[in-house]
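Only one chain is given next, in structure tokens, and it is the form predicted on its own.
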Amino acid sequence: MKAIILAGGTGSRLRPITHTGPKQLIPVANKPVLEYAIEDLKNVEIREIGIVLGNSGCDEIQNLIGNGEEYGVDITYILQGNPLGLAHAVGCARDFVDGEDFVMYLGDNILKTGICDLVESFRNNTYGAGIAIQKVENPHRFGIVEVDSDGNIIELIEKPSDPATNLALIGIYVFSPVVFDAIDRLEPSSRGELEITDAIQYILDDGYKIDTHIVTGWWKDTGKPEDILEANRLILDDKNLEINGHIEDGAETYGRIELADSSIIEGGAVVRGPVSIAKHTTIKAGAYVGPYTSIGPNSVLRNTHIENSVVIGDSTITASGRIVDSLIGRHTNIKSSTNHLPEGRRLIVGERSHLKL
């Protein structure tokens, strides 16, 4: 079995962060989202992975992931070009798949429980496709599955205005090669895209069985800033956090902390976990790093209060007062203004920004 990870798309809901890099490389708990997908696939013994790229972010993804050797997998890059729908992206991988069953994984997804159950069920049975689904509060935003009383799929609809159920396709699929015959028959939807839900509907109509796996653990589509912050909280809650860096005398630390081996918490700083602090980062005197915060590499924090936030890295934050629920891009400098502003700032800051608070 092979796998493809879809890493195209413009990341419009994450602008300005995605003006300067692909959304799949935004770190959650100091690890790019794309790496979580690769880990899930490796955990089900899939080593041949195709990453489908769009028109932007190609170089950044290839520079980070390379040929996959560092991750123990073999990576092939597949160019989709213009984002013409998920089914179009799958169709671009036909030559790579080469007649095998394969997993399709949306590259901005993170799941707590991984994909073992879905993949093993598909391997041990004869299905045309397998889908991961979960109950959601806003089903009109997703592809929706309607099932009968026995749990058998009746119909799949992409982003319905009046959803019949709240069972959403979460972006993890397993396909047999019959999916390519279905894709060949598709016409663009009203959105102008080739929809993967329509392809699965064709597979169902052609008489193939569809395996359904309800995801019971948490799942996050990291397509919006608030989703990234929530995923960061969830992962920090579950992750084994280790202190490998240096904590000076006079520093106050509480709870679980991940501190990279080249990073320092200086005397007079306060860090309250769960917190992740990446390499070559210094938390200086007067800084308070509160729970559910990830600080990326090559950063300096001093005389500031930050919590429930993600600092992507290469940044200096010296602003007095509280920064909360914020996503802060690379190469950002945030310092205090001489003008007084109300306490408690929530920021979505793009790369190479300079702010006075």
Contents of the next structure:
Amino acid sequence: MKAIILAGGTGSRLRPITHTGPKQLIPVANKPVLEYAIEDLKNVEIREIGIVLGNSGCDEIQNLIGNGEEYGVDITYILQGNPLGLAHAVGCARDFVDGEDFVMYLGDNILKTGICDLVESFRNNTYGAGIAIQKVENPHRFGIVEVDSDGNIIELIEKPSDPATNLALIGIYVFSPVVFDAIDRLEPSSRGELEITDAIQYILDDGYKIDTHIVTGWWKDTGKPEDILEANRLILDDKNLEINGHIEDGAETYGRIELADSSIIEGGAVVRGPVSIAKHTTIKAGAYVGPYTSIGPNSVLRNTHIENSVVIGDSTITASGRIVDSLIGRHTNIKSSTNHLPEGRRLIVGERSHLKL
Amino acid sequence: MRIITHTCSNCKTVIAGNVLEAKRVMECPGVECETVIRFDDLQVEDKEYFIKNKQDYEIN
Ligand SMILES: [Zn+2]
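Moving on from the form predicted on its own, kindly provide the form predicted in complex with its partner chain as a structure.
Time for the whole complex; same chain goes first.
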């Protein structure tokens, strides 16, 4: 079995963070979202992975993942270019898949429970496709499945205006090569895309069985800043956090903390977990790092109070105020404006930033 | 709609028709691959189909 990870998309809802890199590389608990997908695939013994790239972020993804050697996997890149739909992405992977069954994993998704159950069930039976579904509160935003009383799928509908159920397709699928016969027959939908829900409907109509797997643990599509913060909270709750760095005398630490070996919590600083602090970062006197915060590498925090936030890295934060529920991009400098006249906030803010002051 | 791709003979990187058409000539984007890939490398039939249905491969 092989896998493809879809890593295209513009990341428009995560601007300005995504002006300088793809959404799949935004770190959650100090690990890029895309690496969670690779890990899940490795856990089901899949080593041959195709990464489907869009029009932007290709270099950044290739620079990080390379040929996959560092992750113990073998990566092939598939340049989809224009975002012509999930089924187009799958269709572009046909040569790579080369007649095998394969997992399709949306590269901005994170699942608590991994994909073992779905993949094992598919491996042990004869299905045309396997889909992961979950009950959602806003089904009109998703591909929705309608099932009969025995749980068999009757119909799949992409983003229905009047959803018949709240069972949404989440970003993990398993396909047998029959999916390519279905994709061959697709025409662009009203939004100009080849829809994967249409392809699965064809597989169903062709008489193949579809395996449905209800995901009970949490699942996050990290498309928006609040999703990144929530995924960060969920991962920090579950992750085994280790202290490998140095905690100076006079520092106060509570709860579970991950501290990279080259990082320091200095005397006079307070860190209350769950918190993750990446490499070469120093939490200096007067700083308070509160629960559900991840501080990226090469950063310095002093005098500031921060909680429930993600600092991506290479940043200096010394403002004395409280920073909460924030996603802070790389190479950011947040200083105090105290003693600067005239009194007021001084901002150099990128295009499409969001500030609540 | 036909999905048109070209696979690099050296590193197996796959490139969709719309990428090839936009660049015409490109160095293979595969990691450490320097193979030159052209829109003209597509099969004649695929190339003609792509040009005829170009609007299907553009972003709305
Ligand atoms: Zn190549």
